[in-house]
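Here's a solo chain for you in structure tokens, the form predicted alone.
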Amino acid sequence: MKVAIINGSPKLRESASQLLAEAVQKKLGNQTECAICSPIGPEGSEILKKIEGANALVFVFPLYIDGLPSHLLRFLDESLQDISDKASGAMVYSIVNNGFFEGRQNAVAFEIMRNFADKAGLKWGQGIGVGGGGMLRSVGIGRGPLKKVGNTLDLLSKNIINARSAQNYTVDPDFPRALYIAVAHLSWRASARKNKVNSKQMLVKP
């Protein structure tokens, strides 16, 4: 079985999407021929070759205003026919992460990806929505408050291996929501100070 994992993050390295993509690749193990690719950077020109013959396409990306990052949306639009031809009959799965606490914020992005699959003549598999994306790099997938994320990726990997469709599923951190927001505010303030932006400037409307 051949699986192509498409990292849709605009970051070339050290992104939450990269962590999720690598976690799924590891969970799929030796049961699949699995490659991670990206539509940007040095891999961009080779992505259609890696997609060719795939039985499953797994799109992993961050949520951008309830939708997809613009470069990923452009790639899907411009390459729709190529993807349809090269991965004919493939299952499409999506893992969407966001900085909000609630994983359900990713629901609209699932529908966008499902519409893409339908238009490309591919089969929709499942969408996984991960809330609390800001914790992925600091805590680690499958650990502590993100243990449920690891368990969810286990189930997704089994669905991929068995070419199985399932209901979309969202997961929140096992962590107090109020504390998550408080830590996020501290992080924003620290970033502002680093860039010499004071509290009043942060509240100025463009």
Ligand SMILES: Cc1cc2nc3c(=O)[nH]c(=O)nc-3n(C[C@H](O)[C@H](O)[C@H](O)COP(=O)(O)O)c2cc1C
Second form
Amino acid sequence: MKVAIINGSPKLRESASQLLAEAVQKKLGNQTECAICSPIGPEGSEILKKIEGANALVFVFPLYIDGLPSHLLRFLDESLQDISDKASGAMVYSIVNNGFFEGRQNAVAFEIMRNFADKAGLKWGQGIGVGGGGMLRSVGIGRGPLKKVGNTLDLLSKNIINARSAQNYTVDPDFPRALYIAVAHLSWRASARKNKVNSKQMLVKP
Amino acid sequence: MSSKTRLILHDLRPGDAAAVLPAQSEECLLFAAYPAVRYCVGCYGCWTKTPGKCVIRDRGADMAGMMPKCGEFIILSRLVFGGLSPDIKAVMDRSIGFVLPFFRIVKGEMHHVPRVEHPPDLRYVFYGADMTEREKETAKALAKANSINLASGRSEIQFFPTFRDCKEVLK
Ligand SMILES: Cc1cc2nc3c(=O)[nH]c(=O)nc-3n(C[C@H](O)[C@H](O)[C@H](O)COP(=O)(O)O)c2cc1C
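Having seen the form predicted alone, I'd like the form predicted in complex with the named molecule now, please.
Everything in the complex follows now, all chains and molecules, and the chain you saw is the first one.
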């Protein structure tokens, strides 16, 4: 069985999406031939080769304004026919992570991916929404407050291996939302300060 | 510019735009998403380096500053998988400096604090042949979610089979 995992974050390796992609790759690793690729970056032009003959396409991307990052959307739109030819009969899964706390805010992106699958003549498998994306890189998947995220990826991996469709599923960190917000506010201010932008300047109006 | 000003972000080719859109004026600003602007790289410089403006230097950086100056923000887009077209989405992703990085709770969910006092009303005008019902439902859900995220008071959505059919509603 061949699985192509497509990292749809423009941040490539430095992204929460990459962590999620690697976690799934590890879970599928010994049972499938499974590579991670991206439509951009040094190997961007190779992506169609990488998805050729895949039985499952797993798109892993960050939520951008309730939808897909534009470079990923462009790839799906412009290469629709190629994807449909090269991965004909494949199942389409999506793991979407977002900055807001609630994983359910990824629901519209699942629908967009499902409409893509329909247009490409591929079969929709499942959407997984992971909220609190800000914690993924700092805490690590499957650990402490992100234990449920790890469990969710286990279930997804089983569905991928069995070529099963399942209900979309979303998960939030086991962590107080108010605290998540407080930490995020501190870290925005700290990043700005590093760029010599103070708290008042952050609020500037156009 | 006043709250009567309309801003139309569209993905039409130049000749088609001239045939369909009103002339650019003080009451009606136009922004062409084609040819495509560069895509957002997720750096958050628009929040922490040059607040309110994207750090990538092409015309895609101008949109976030134009949005607050209009009363109505109209997006004319080809419907792609039930959402915005890649050209439009590239402009929108580059424009999140329009809101602040800080968060608030709206209807029980986390969202951004608006940067400006009076964010514009939103109107989505989608065109495309053979739209499915499913795609239309997706677009409606997207418009609703975006209007909360962009803190706009109202959002409207319309569908047409071709961009030429949109002319009347853009007058
Ligand atoms: C242009 C842009 C738009 C975004 N829009 C949303 C959004 O609508 N909702 C949300 O919860 N997070 C949004 N985010 C936050 C990202 O989804 C979040 O930071 C994610 O964890 C990034 O994942 P990555 O590291 O894989 O790129 C947005 C980020 C950017 C840069």
